[in-house]
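Shown here is one chain on its own, the form predicted on its own, set out as structure tokens.
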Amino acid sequence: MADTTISQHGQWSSRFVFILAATGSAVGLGNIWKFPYIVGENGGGAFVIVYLFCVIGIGIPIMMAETMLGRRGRHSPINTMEILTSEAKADPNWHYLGWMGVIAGFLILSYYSVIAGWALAYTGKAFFGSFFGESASGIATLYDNFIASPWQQIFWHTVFMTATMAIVVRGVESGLEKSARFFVPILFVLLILLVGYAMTKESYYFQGLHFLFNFDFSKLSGDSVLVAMGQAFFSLGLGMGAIMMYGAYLPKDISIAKTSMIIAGADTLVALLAGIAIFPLVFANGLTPADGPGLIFKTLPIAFGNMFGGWLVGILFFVLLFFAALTSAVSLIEPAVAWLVEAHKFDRYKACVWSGLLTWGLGVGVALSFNLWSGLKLFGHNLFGLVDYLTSNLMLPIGGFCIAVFAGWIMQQQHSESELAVSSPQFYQLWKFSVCYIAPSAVFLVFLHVVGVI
């Protein structure tokens, strides 16, 4: 019933930990690569205020949106949308959005994985002086060889994919809110001590600073604020079943709105850290910066091999990616997990077994991608980049549209109004109205965008 108080798995203990646990999902690699990057590619300071508005009146709605249905069904994504469709009396095909949220956090944690790997390889290469003293040639090598060597990606893959099942098998209150306490604020303090670190490059951070906080409008184009709409919404992870999920273990008298607000709050403040720490390191070292793995893999390493200190710093900061991609591969594998033991009645230590093999054989077509089936193209892309293209620009716009959809216009306005719960009829009507009209209007923009048609 949809009017269950505890999930059959379990609930938070406390805001506090759902909060930690939500951001933890939504902080990931994009927080520590992309956000920066883009940053600085579209006006500095002037994209960060368009991004800031992106989240308040995308983000925030669609995620309160996200996690009220979550808490309504109680169930994993695919059963809770079975049953709210059936308590508003709609047409039963609104249950395939549990479905798509379910496969889009599995995609996506397929190739996910193999990334993360990657971090965890080079956690080690860093521990054993892979970069000292090493030009950018040398860097790159290193990089080509470890990407061509099947075995490390897959190797790797597995390490990454054995610690993320190991805490799902755990539970909620043993598994993801234990690994929510301790990873989360690891993360923050692992963050502040390289944003510490680049402080000490003196003119350096203050040339960090300027690249993304410069408010050079000149930059800022009608793209600039589609690309900040897109980076909004996939930021806080929506439309992936996983912020659902967690709010199915939402407690009743913990509020949706002052959550999601902090939670998105949280993850903005992620993202800018790790600019701030990023490109002190890169101007500092002569380099210039680049986007996705290049700056992470083939363009740090080279400061870390050359500077003082770039030892403990570069362990440090691959040690940050492994923590960042860990909390939101928790939050990925859950939902299907959660399925299986509602379903199929599995337990849920059999429940893992199943959907992490499953992740992982993926996972394996996707390291060997990369080398051994490089040549493979489907639609143009290798596995890797159809997987990318098939979650990121289709499965989790359609996603977030149609929670935003479905909340604002199909659930009864009673059954919103009830889990929502806010003090203030002003802030609900603004909310009903940002769901029903600009979230979805927004991110149908995006889907067009990234799909080439505007």
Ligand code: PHE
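Since this is a predicted model, take the numbers as computed values, not measurements. We call the rigid core the largest set of C-alpha positions that still match within 1.5 Å between the two forms. Positions refer to the first chain, counted from 1. Compared with the form predicted in complex with the ligand:
Comparing the forms between these two forms, the C-alpha position of Glu417 differs by less than 2 angstroms, with the core used for superposition.
The Cα position of Leu281 differs by 2 Å or more between these two forms after fitting on the rigid core. Once both forms are fitted on their rigid core, the CA atom of Ile154 lies less than 2 Å apart between these two forms.
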The other form holds:
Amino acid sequence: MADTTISQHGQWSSRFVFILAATGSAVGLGNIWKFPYIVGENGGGAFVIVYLFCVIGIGIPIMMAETMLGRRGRHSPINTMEILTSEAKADPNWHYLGWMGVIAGFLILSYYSVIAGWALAYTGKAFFGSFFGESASGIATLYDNFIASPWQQIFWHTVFMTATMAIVVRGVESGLEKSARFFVPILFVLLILLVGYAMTKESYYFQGLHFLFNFDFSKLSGDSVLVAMGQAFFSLGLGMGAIMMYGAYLPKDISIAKTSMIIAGADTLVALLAGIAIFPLVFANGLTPADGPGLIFKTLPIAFGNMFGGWLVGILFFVLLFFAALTSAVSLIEPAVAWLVEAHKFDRYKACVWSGLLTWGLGVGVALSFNLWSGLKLFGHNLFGLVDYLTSNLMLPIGGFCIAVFAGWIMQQQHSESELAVSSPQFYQLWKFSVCYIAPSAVFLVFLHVVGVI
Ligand code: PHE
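With the form predicted on its own in hand, show me what the form predicted in complex with the ligand looks like.
The complete assembly is shown below, putting the previous chain first.
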């Protein structure tokens, strides 16, 4: 039976390491770059509260479900779904869920790598003092010129993809695990330092807090609810098999419920801290919170260029943004690499080269959508916007929906019970109720709303 073996790719050496690695996957650009700007675009506090509901009501139960499926299957999501489908004697089409995950991982990483490349480029700018004494408009020009250059975009994207693949090729213990052990704790320390700096901006600090936590529901549209749900999936790293893959490397005796709550809590904390650190700087510098994807690249450098010790803090911030992205990027590509090794008997190196090259190619298209191809619009979005919308707002929630349905309705109760092994039967029932009813119907209702049925 699958549940007594360990994965052929290796396994986490402890519970703590799994928490670090999964937190590394969860905490990334989604928390530090995306969360603040979509909160800004969606009017602030009301969006945050909807987001928190999504994390607790949908995110945690689905994270438990996805980790559980991974640990029971012990393979890449594609093969895990195949194994679990036959174990449950279910319709073989369920294994397409694994495929959708791998494809979503490619798509996400293609743009993720471009934005992470910005973090790298900005590390260099911070180091060479490009922000020094600059005003808001000077920093905005710096940003505009940077994204207008196709070669710079492609260069930094290439560097980031190479760094990601250099970790993945080393495997579970020496690659994924070591990088998480090192980078994740440092990220927390740095964020706390930045929040400390924002606190010194007193009145702006409170304005920032007010923006994040005032619940003005009139600012909330139906689309914002979809965006909040999509962001919860994206930020927790759910619905595409990343946490399923990490679950496959999880030793048998570790509690999935506890670790899921810790990981989701840490991820949410980082997103909120990032907002608390960033909005005071936005207000203090007369910028608008609804500035879109450029938000942190246009705001924080102003502070770094003008604050005491800003040179060092600026470098550290962007280095750590890069590290946060790196520990997420490895989880986006690991399912594809593991699958190539399992199904095509590739060695890890060859699997990394092929999957890395494919993602890189897609990423070049995304990089160009900020400049040469910016006029090219599909369904009202440029390529970057389209890939982001398609993955965060459609593929991840659909993936999450199917994972919940599979864990709740298709998998035999005795299997989910033994895999989750929670001590309290009431807690198991609560989880089961959530994956059977709450999570699927919440995702479904949001979709109905978006297509205009309700
Ligand atoms: N959770 C990561 C972030 O917030 C991105 C991610 C998405 C990672 C999906 C894995 C799976 O940046």
